[in-house]
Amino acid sequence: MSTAATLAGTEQFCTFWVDDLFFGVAVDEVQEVLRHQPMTPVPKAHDAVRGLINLRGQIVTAVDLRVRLGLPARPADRLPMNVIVRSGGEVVSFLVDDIGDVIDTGEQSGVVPESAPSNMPATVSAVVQGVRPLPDAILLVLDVDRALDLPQRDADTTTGGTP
């Protein structure tokens, strides 16, 4: 498990928005915050990775949480944004649908995250670390590790040939 940056008593959270729902992760595993970046596609790869982005010159995954997490496809005349994180040693790049602000959650530093509610999706469950109610909102706080986590996709059953 993965804990907020705390600064004076407070932790703070990156935000974002995907479909509607509003995420963040905490500002010690977030790199950077980028517009859309031109992407070069991985064949073969999972669904939810979009390609490869060149950033100054490392090559980082990038992987769309509405893919992810089982949301409905963004619509095409909405370019993604990039929250890159780091995790495990790696950089990566969440494409997400709009950037929010840094928030601090003041007064419930030291809380444990409340669990996520339980009519919540469960592929949108099992990346969320847990709740935060804000007073105009509710940030659900995404475990970067789980999220990379890309469920195995069933085997690919096509060798190339006829039999």
Contents of the next structure:
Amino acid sequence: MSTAATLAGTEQFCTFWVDDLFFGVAVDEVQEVLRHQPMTPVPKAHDAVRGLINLRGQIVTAVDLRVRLGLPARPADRLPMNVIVRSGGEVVSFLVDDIGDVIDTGEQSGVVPESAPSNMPATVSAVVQGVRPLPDAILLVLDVDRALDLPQRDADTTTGGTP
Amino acid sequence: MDEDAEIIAEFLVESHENLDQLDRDLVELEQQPGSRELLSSIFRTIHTIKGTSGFLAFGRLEQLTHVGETLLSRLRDGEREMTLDVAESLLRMVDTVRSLLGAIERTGSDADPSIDVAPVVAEIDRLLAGEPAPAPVEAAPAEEPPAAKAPAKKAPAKKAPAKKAAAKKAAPAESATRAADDTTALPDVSPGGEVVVPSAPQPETAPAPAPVRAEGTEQPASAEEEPTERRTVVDASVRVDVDLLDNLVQLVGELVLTRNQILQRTGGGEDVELIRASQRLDLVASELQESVMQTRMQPIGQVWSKMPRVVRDLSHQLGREVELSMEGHETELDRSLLEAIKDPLTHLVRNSLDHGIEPPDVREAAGKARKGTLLLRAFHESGQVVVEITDDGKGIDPEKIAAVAVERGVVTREQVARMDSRDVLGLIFRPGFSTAAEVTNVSGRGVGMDVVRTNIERIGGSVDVQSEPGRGTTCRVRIPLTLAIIPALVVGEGGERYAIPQANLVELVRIDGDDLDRQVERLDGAPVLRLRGRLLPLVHLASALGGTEPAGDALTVVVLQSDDVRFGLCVSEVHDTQEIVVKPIGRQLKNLPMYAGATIMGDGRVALILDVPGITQALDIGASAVDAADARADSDPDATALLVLEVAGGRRAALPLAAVARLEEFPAERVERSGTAEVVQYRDGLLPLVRLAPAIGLADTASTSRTDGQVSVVVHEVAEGGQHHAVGIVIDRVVDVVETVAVRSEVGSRAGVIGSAVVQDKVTDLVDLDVVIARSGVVA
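Next up, can you give the form predicted together with the partner chain of this protein, since the form predicted alone came first?
To see the whole picture, the full complex is given below, headed by that same chain.
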């Protein structure tokens, strides 16, 4: 899948929903997508860190995008899905509500990349690289590295999505 | 011998690799003759081979590489220019080195007469002497014999320590002479094989290898055999990237977990074939795991091989006579650990020589053999590698250590008074400590033992010292077998499991029923356990993890030690001890010091590994009182640790914590009278008691303030004339230990009270313990 994204004129996103937001992550950053996995909670960790997953022997941190984006908590009866991404030499899982298709927004698709609208909540826009207005939805392109940079809670550094 | 063979095999593999590099470097060097970088690289390679061959007593190889090295060093230093014939002779040297390595591989020695070193040596010597390079063909025979003989004969004589090599040297010297003589006979033979690079433009260099072939019929055969035989050694071992091995270890760990799951499922099944297959899987997976772990293991002998030299040099330098013996060469441990312990072990050996073993005369005077012995011993013990460094030197005198430690401000006199001799010896690992009267280049800078300890603890190991003054010292270093797999205690809290590295585990204590009330007290809300007369701060794992402290009628305490901090971690459940595979956790969790990583349990679930030093840091555990005083004294020089007490039914008093040896409780009926004094039987002796309240002019309520019929006693030790007297100070109860800058006021100053201060918002009498004791007259 990583080669597909680098082909000239293509731009493929693995898409998913978080609450009512439609997100996409470049396919070459996504390792795999998994159903809900048993998690081991990490006491005292950032709220967005929901636990650790055993991914074939590798310990993967699960970051709940709802918490990360400051969205309302997921209803208790809905189990999150895992979007496993690679970032900074590590493998991390995003907990999302639902998985969508892989979408190509390359040259042929006629989709024009735009930057995030200025009226988006700061918690969301801080981790969005740009948007792709699709015919039936607006795709928010997630900046994986920034989304995984969790604001320090305890330390006296100022909070905010970006370093 | 086996070990030698192993070292030689390693040497060969390494050298072959180096030679390939060397060929490339030399060829490149011809393109850019001035490249110091290339020259240095070539020089290093040859130097390495020379060094090792000297060590392994390959005299001819050493002789050859020695001249080569000399030539290279001239080139490197710009004393000589790189010319065609310099390059030629260097290449020829490399080829001859390769042939010699081949011979070593076949026969185990470099004495194979079919390979001739002398001509190459002679040629390089000539180049070094600065003679005009390519001599005319007819001049060669006249010139070469003496040149060839000289180095060939000189060399073996020089290498006297190489015992076996000396004897075998005769042959090469002879053949060298003959080789040179034959030169005229075979002027234009083009050399073949891989012994020497063909070089048509310089006929005088060609003859050298030629006699090799002319000498005997078996030579061509052996030359042909050589490649295949070499392959056996070179191919028998493969260099593998350590990352790849790590990856394998991980995959095998995963396989083992999967096997566990399959075994669980098939356990109750009916399918005989499946059961059989899973049993086979079980077996194969176990063996695979073992083999893969084995790939990372290397014998400690690798580190020890350097010790004889270290000991020899140092004993010369220090004027000691030392016999070094080593046991357990074959003890294996993880490669990365081997690297990590190299320096600490060398340091400990140096220390033994410098501080341990006495000069011969001193030893003789003390009735010992002039020659000291130093024993290095390695062995496996309960999943750890133990390395002991034992000398029969003068030992370490705890009193001297204590005196130096006090003098250097490492600890206070009061703290020392309360230490047992093992703790005192442990002081040598404190930063800034050194007993050496003067700084030598061997030791005495006062950094060293603490670095040794830090380095060893970094890899999860520990080090301790035992010593018998006059008899000797033993340093014992314990190292985990591998970094990746450690033994751990698995505990349960809040439905999750946590692994605690066994390296930090001291003991498990379970307290229930009446003991719970009696042994666990609260100092200002913080629970403290009385464990064998010492106060152990308690932390509930649940509250450490941000939850609420569970209530219960029993307490399971995991006593943990990290550096100097000892504390008790209360857990809900204790599962079992098991070997766990340590796995890293993501950077989102890196700011949590209480976790060292995570591991995967048998059922596939993730469990966090607790980091004991991290927990003490995160929770700011005041350590055991004594150590807290040490640590904090540094931060605020005016602050003192005070033990706050309650006397006379609610009045507060404070003692310097440094004056407190222990806190004890006795049933009131155990207080007996001896003459006019109250005493209690304590530790095979009598502990005189002083009631604090009357001694400082207050009403004594010590016996009535407590409903459980116990008497609280602060044990204070008075050092007098080298002897320790203990005195028990009877109080109502202990309130707290505080670290504070007490602003003393003269208010309330009276006999036994130096004044008062506000401690924790309450007026507190500052007790002058010396006066109190002196007034009581219990210590004459």
